[in-house]
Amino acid sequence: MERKDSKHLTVPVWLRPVLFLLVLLAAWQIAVLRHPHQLLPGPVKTADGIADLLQHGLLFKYVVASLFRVTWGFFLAVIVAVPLGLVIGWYRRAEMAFNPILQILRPISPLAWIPIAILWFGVGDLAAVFLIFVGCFLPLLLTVINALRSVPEVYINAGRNFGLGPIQLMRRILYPAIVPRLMTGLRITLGVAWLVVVAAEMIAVNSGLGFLIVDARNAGNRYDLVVAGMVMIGVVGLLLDTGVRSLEKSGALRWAYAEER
């Protein structure tokens, strides 16, 4: 008896998340149609809201405003937290001095700083940038300190055997050794920055995607624009995360992932 090979329909890997997303959108639209009196708009009405924002030139303006604040707050946190984390993690006395302060500040939410940010900088970009800096600084600092502790002692001893001084040891041995964990910390912290900017824009500024959500809700309960703003926040956040993940796999960082292949 001959055995017939059955042909199975295989879906490409890249297409599976797209199909799953389409299924979720269809379920969302069906749920809205079955309950038309609910305030939550469906995907069709949300798409109309995005098109309305594009037509009036507001979508690009708000996205750029949010990215501007995130870029400055995140960049300032990186250039301050990474060198300071290397110093604190390397010198034991510095760690003993700063650790109590870090442990006190660490549990405080960045949003708790909103009144102080407004008091110091007023309502505007500086207040939002300060809040993003606060939200990113401590996680990055602790990431660098913990990554430095995990550097194998053999790397440090090898550098000393070659006559490297403290600065050269930090630049040529310690910093390259912590880069893989630092990239992971940067990826997580960038997500925190995007969360903080949305919350800050709801209170401390009058532009950006966070402001769009609050303004749409107050201006006649335009919930289609509210959900449109939420969708754009998710899309931009996904693009930022994808960009950082691509950096993890490129160039000088590939060595860190050689064992996973």
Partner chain sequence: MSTMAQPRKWEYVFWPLFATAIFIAFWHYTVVWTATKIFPSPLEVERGFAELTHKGVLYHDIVDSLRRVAVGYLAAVAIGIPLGLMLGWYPTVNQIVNPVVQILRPISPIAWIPLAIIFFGVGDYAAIFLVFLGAFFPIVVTCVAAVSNVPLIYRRAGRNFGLTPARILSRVVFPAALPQILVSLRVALGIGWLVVVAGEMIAVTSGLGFLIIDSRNSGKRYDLVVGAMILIGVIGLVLDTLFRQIEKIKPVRWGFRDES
The other form holds:
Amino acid sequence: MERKDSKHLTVPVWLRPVLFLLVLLAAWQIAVLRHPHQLLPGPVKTADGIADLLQHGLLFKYVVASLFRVTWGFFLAVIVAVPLGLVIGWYRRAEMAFNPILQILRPISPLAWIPIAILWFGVGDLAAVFLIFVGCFLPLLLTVINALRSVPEVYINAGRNFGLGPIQLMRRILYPAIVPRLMTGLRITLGVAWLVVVAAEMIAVNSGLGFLIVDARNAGNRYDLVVAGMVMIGVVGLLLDTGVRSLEKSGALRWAYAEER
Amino acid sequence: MSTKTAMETPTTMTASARTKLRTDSVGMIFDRDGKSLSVLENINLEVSEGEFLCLLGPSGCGKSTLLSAIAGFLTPTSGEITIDGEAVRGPDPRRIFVFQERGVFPWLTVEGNIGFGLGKLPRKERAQRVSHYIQMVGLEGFEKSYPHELSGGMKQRVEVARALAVNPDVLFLDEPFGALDSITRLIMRGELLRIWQAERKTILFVTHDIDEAVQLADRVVVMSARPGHIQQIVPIDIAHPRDISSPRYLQLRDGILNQIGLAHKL
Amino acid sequence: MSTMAQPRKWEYVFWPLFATAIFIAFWHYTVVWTATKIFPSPLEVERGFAELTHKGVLYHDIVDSLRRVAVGYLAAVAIGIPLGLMLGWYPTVNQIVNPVVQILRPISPIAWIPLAIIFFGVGDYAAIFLVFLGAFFPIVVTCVAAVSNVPLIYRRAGRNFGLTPARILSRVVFPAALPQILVSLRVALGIGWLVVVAGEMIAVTSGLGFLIIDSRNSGKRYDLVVGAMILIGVIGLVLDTLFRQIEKIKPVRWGFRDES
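Return one more block: the form predicted in complex with its partner chain, after the form predicted on its own shown previously.
Complete assembly follows, chain above in first position.
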């Protein structure tokens, strides 16, 4: 009977994060109201900013522009890095040979390539795509090489035992064996691409969500639009991540993730 | 030692001792994907102090669930479990659960693992206890080794020693030797019996291996599945050390085989 | 896994040198053949390097970048690990907080630059704040996952020996999660290093990132741009290698057995 009383007080599970979010927003709003001379906009102004962008059709345009660059840069990186990684990972000597160069290139921030990107491709979409390519290519390549290295020898021996040639071995054993790790690598890399595109747009082009942030700030201190841009970046990034995760969970890959549990 | 006298007095050696542990019509229902699944039904057991009891059954019969409930990790949906007349409300250092060797902490050395439960003792006494139990399980020279440097059998010894070091009255063992090779498993059974006889703990031992149960236990609780319940309790009236080719041993083993519904011919 | 017999000892030295030599030669001759005036050849980069070292500029830029990374990263570690452990330990709290974390996480630290400048002005603190943001979220998210991946039997064993919840957290859950946490700390350090360079290109006027953007803007000194990039790569590699040494100490070694 006491249980029934407490049931009135408990909040349904799905509502709790929403309430938490509302509390945070309220705290933010109150903090802003108490310091009226601050440049930082409150949540209400930010929502206004998003509505403003929607009305001018800019929001959709900028999201598409950013996604367009990410798509090209990311897919180019996948198309080049995965086959190259398979080859380098398979030949031990090739891996030894390229390892030092890869290890030095990897920690270079993709943004450090901006001057070179602009030099080679000028200010525009190509430069941004190139930066995303650079940002995705190395992590992907290293993921494939490492994944290939950790394929259990038993699988390869079993494949050989059934008389598979090198190409068959690659296609029927090695590739499927690395797919789970590859998917995780792809998801992380897509996240990187999303980080890079925003940064690249702040410097190298004049459209997209990154440009929105920088432009809103420089042209008249419209910080409401800055924060609106950040919110959109967060939301789109979250959607991308969720999309790839649901791919990971799809049937054929379940075995690997079941094992991890 | 002769099997004949044992047959004439079909009481277990501990029948006269006082009751250590009892379960009163224990039932357990799990919620799986919205459906409720009865895992245990009407389990009534009484275990005497110092008794060695085996819970035997096929996988999925709820024997591990029962052991976890008795150890206090799970709360039964119905019924009650009492130890020393006290209801079980949670795990307790007086009763230690031994997992398969997976329960050894990989980040601690052999010494660290065995001393894990002795945090409250002064350092000197603690070191003494640890070295005593290292000796008892025959791991001298490996004090500073990490579990990943040890074999499966050695890890199992570490876990048993870790349990014994806190001097519990009851040991729960959940298929402790399941992951070991058959030779190591035989050796470990011998050592467990030696330790049990030396320290006189009450032991509840879960296994799916009929031979293991008949070799070790005072009584074998045969369980069967869906829902898990006690099918029969078989007293093993053979004195230790047991001759595993004696007629009585074979008779008891075959009896349990039949009970489970397996013919003893392949 | 290998396709051929075990490589001989000399091959471990020969092949990397061989590939690097080919790479540099390719770079050199492409510059020569295309007769570009802007993109530097390896020799020009080397000369630019020497010039910077002489002036002593390089040293200051390196120290500035490293200092920003160190402060921002350590702050992220100091706040991120306890927070991650707590969220992992109380799944109900995590359920509540997680959506907010998931929305904040994909926001590029670079996108925070305008706000960082409002909060801290142009200067060290803005850059440090960006490093903090870049490292903080990966650390928190991995800590939560690491704690919830700790096998149930370890926790049960801890409870069985009569440990209080606080001691289970410190003596069982934390050491069990440590290998995974260390991986995330290494990754976060790499991210910190990426972010500081990007942040310095916009928000401050010193450091290796500033060196890059400044060399380009004042006089198209691409030899210095490439030189700074190589330096960034080498320092990043050194940081990563140093961190990997920690993963070799014994109480965490067990968690890295599968990795080479």
